[in-house]
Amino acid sequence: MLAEIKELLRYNELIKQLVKRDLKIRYKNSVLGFFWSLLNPLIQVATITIVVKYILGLEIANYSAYLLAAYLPWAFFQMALLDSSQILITHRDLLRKVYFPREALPLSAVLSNLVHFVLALVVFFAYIIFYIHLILHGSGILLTALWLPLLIVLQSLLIIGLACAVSCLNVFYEDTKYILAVLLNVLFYLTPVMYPAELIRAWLQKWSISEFYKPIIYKMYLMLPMNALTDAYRKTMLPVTSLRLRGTEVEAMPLDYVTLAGAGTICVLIAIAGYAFFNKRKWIFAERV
């Protein structure tokens, strides 16, 4: 596997190109560019606020920021594996012709949806800033969001591995685009992205089993990589505040940094096993596509 890495790295010009080519083709003719990307979670968040604020009755300051500081990381998440799922069969004609490391091809769309995801959260900090804190007299930004390089790193990992294996099977397998579309907007709702963590736990505090278990089961549940991850974004770039639900006080938690290194280390060991999926099966990609 070093070998295989140590060669993708020779081909890092490659890789650049194909960035720079999905970023030019995305926005090609438009005249707002890179704000289009940002237009879709904007109306997302708008209305998810609206449902969950004032419909289902959950009380959060700022629930707007709340919400996006959680939904930039998802949709970096989701677009990167949806356009990794197809990005083989897109580039069939390069496969065929041309020699290159094959997982080029998946790291360039999770390179391109990482550079939308970091303007993103420019632009998310500069609502911070402008809005929160000169407006609303707010907190600023958080000492606690250095950790938000880290927390970056961790997710391309999961994503990189993620798409490896789907980009992978997508070959073999063209159910594979219409199954991972339908998973994630499941797994959207699993994870705490329209609401906190802590609703998850206070649900748990109501079943009727050992109180052993629960917060066992809070944790495996926070273990999972989106789940910390998602939570994470969420409590190192904006202060825990209190949580209402349509009037109960729900507790608010601090970050757990136990739970996000086990997290964090799952993602790392994605990340190998989605790379070393993809490269045992690369090299007869050419012939069926």
Contents of the next structure:
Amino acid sequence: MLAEIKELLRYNELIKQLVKRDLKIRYKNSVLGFFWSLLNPLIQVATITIVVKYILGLEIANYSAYLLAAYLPWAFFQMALLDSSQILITHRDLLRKVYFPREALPLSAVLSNLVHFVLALVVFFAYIIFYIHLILHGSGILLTALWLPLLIVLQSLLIIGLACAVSCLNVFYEDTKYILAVLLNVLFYLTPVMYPAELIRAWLQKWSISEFYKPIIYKMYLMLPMNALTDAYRKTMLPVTSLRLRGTEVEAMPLDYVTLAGAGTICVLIAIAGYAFFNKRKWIFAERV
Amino acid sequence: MLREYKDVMAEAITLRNVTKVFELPCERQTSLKAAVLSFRRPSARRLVALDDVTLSMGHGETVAIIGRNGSGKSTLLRIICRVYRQTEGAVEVDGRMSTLLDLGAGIEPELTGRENVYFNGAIMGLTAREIQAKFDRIVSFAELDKFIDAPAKTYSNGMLLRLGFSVAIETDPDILLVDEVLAVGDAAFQQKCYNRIREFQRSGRTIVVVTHNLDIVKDIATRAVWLDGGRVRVDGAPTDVVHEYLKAARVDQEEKLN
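Got the form predicted alone; any chance of the form predicted together with the partner chain too?
Following is the full complex, with the preceding chain placed first.
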């Protein structure tokens, strides 16, 4: 695997060019350009805010900021995977006619979405600081936001591993992209994006199982990479003052760094496994796409 | 003559007992449903595209690969440039390769000619600086100065060929692999390509070209290899190989007529 990575690094200019091209083409023929990539999450967030805050009655201070802090990483996850599921098929010509390290393609899909994510985070920070902090006099960004680069690296590794697996599978079974779209839809509701992870914990308390298992199950839930990451993005950036669901207090939990470390390890393992899975099959792509 | 001192030089390309088998499932199973429905593996048709080919090409040689459609020419080229992996055997390449397997391969229609030069160069494994250094030569050879900032989707086939060929040859590879593409260019550009190829030959570089144009074979190649059914049938001086090849084609034709 090290030799493969070395060869990939030799082609770093190709990865740069692929990302550049992707960013250029995506908005080339649109007037608002980059703002489209902000508009979509903003409309989503506005809709979810109305539903969750006003209709379902979840009371969290600055809910829209609270939501965005998890929604932006989620959007990165979702878009990067959807893009990479197609990336080998759409580069059929290139695969059949030129030699280059095949993993440059899914990697470029992840990286160009990473660029969007980071730009969106910058806008998000500006929103927090100017609007919430200066105008509403709410809290600003926490100092623990310095963990952000590490979270982004872990999430990127997770996505790269999955992107490798998904893009490769899609060459052999084109159902992959449909299954992926469905799974991502389901996963969006199961991941604590619209609601805090603490709601799962509160729900768990009501289960009629031994008290001994409850914290273990909750830890396992938080060990799942996207659960851990959305929770961590939120808690490192924003303070949680209080959580109330239809008037009932829900206990807010601090970030559990030990569980997060466990989830981080899983991210790294997924990256290695996904890359190995891809490498094993990548030289057949030219014959199969 | 080349064949004689070839052994003294380190080879540019060596293929040892290379076999390439394609598995062609009768019905390609690209959907999960199809795969689940047919429990056992589909009866794959095996196609032996290359059958135990052993060949070596020295530095400075220009080798033309000829043969009928489906004789394995393109497969051979793709195995040399590592787009395909051989089923059996070994391939060794000494030096940096440039390939031009198709018109517009690695050209992104939405990008401008300028951006495509960088994109294409990166695909060939060059750094931005290396491409920068060769940029002017690439553009002037391709005669695209006026159109370099127009999107490649507005380019004609001839312009795509000029851009592709120019990037492939002006990036100074040690080995150039070309699949039947030059036919698209107009006479003037073709002439220019051949002149450039001769210059390239004189500097001791290796060229492997797949073509159906036998005049080109006799004109620029120093050696010709006739592939037939995935095997090397004749390997030698271009005029002799072309002669044999044409003779066999005539015999085939006559057999068919009778």
